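Heads up, the chain below is alone and in the form predicted alone; it's given as structure tokens.
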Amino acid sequence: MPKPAARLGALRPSPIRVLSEGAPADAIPLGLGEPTWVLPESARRALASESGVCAYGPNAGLPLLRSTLAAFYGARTEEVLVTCGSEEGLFAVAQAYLDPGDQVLVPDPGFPAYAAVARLASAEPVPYALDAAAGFALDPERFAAALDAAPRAKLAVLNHPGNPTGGGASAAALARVADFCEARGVLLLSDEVYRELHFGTRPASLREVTGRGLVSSSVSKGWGAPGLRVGWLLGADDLLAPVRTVHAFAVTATSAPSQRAAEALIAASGEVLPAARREVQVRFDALRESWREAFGEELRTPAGAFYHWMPLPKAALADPMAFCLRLRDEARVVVVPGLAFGEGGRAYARLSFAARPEQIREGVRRLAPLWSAR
């Protein structure tokens, strides 16, 4: 029997999916980072209007969507590549730029796909720590230390506001990190998929401090449409050129009906994004109030996204996955052990407050007895 590629040996099923897909039918879903508000009307109208021939479309994306995204970001159309969600964009960048043995800086704790796409390119993920005391914000000094310790680094990934912590990054921090990478000839990719779901001031973008990096995002979070599977990369034409080649051979093009719905969402950003932020605020308020009632604690407001990064009880630290499985199977509430996001998350668990407010309240009520008992 043929053997799978050796590079798959380091990959394991995501604990996020394992916990969610194996959950009892009556479990409260606070595991997946998936918007639960209604798809905006603009996208529903676009999907309903589909008729006639359903063609592939250009590799780089439908011209109207690319021009609408360019206008949204103050970019040129040539600087936009439409992908099948942001993860396909990450995969295409890794395949386009990484050789076996190269190193990739990834946040720890951070989204598991960053390390996975590095390994799928036979490269080595190198974690860099975030500033826990500042809400797991990007720390240029910690980043620089990791970069200095990675002589074969070729790519570095940022995520702000971050999954799983909700931590942010200041414009000054982004600028310093961009300078470090440019001095080393390291490509910097900033995943800004949660940027529009902010609390307070809109976070800075990497595009505001440098023109020599890539920015990744999608309609999955801020525009509330993960099922469309439409994302994009923004960057200088020469940086995107090799990525376009991988993208074209990997997927040909993103779904044309989904792209038209995404274009309608981006064009209606003035209404869609504030409405999404209101939905997230309602959910965070539900979490904050129920947490205060259950634990007598005040929650720190994240920079953005919809995650509560919560310290585990001491007795759970020996086996965080076993503890989260008990929460799922006994308390009937799904949360994700922080270890799924890197060694830096060992002492934490991630609760997604993207769920409906009533689910959040019931989920906290259910987990409180086991959480306190541990």
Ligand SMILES: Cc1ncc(COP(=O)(O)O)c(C=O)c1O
Contents of the next structure:
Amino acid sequence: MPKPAARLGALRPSPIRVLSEGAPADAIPLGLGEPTWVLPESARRALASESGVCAYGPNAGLPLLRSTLAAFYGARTEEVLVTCGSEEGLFAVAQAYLDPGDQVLVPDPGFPAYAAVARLASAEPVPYALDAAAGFALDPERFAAALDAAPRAKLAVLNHPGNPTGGGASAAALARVADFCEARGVLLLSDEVYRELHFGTRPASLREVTGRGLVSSSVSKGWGAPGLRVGWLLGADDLLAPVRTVHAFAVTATSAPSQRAAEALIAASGEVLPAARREVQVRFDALRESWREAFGEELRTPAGAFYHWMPLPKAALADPMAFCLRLRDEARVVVVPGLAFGEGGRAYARLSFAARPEQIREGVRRLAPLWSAR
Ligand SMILES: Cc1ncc(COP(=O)(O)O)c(C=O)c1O
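Mind giving me the form predicted in complex with this ligand, seeing as the form predicted alone was just shown?
So here's everything in the complex, that chain up top.
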């Protein structure tokens, strides 16, 4: 049996998948972060009208999708690279820019793929803390402290609104972090997959504060279509050039029918995005009301996304994974232990309210007895 590459040694299967895939059939799924509302009509029509030749298309994406995305962002078409979901974009950036031993700043708590793509490039993820007192917002001071302590930093990743916390980033905070990175020659990548699922005003994009960073996003959250596997990277042509090389050899191009459906979605953003925000609001209202009923507590509204980041009961702190397994197998509701998102998540669990409203209500009802035995 050949030995897998040593760089895979530090990678473990994501607890998010482990908990969800091993769940009893009747468990309420509040683990995965994926929309549960139907694919918008515009995309369904585009998929149904596929006919004729199904060609590869250009490596960087279909020209119409690239120009539609460029118009959406006020960018030039050359600044858009279409990827297989934003996750492939993250992987390609890591492969394009990291050498063994380089360091990558990642939010803690944060989306586990950031550390994983760093490790797959034989680089070292370096966590930076968020501002817990401000709903886990980006904190330039904490970011700067982590950057100062990382002499081999080559790449830094931001995520706002953030998974797993729903925390945001002000334009001023983004600008300061961009300045720190520019001064150090560190490439800054801003993961904005949840930007369109905001609760208050629409958050600023990194693009609005610097022309020297990369922005990644996808149709998976705001446009409600994770199964299309269409994402994109936005950035200056010279910054994207090495990423395009990795992307071309890794996947050739993103699925052409999926790109046509994604184009229809982006072109219909004026209807699709407000409708998605209404879906998320209905779900958050279901969570807020059932939480109030179960615990008499008022939930804080996140900046965006569809996650409730909840402090674990005291009794669960010794072994959060065992507690989440009990919730799953005894109470029959799936939530993810915060440790899956880094050390900064040790005292928390993540509940995804992307689920259907009735599932959310039932999930909180099932969770309450174990949660209250604190
Ligand atoms: C913060 C964040 N970034 C990226 C992704 C990857 O999404 P996709 O590859 O579908 O764009 C996810 C998925 O959950 C996510 O939560």
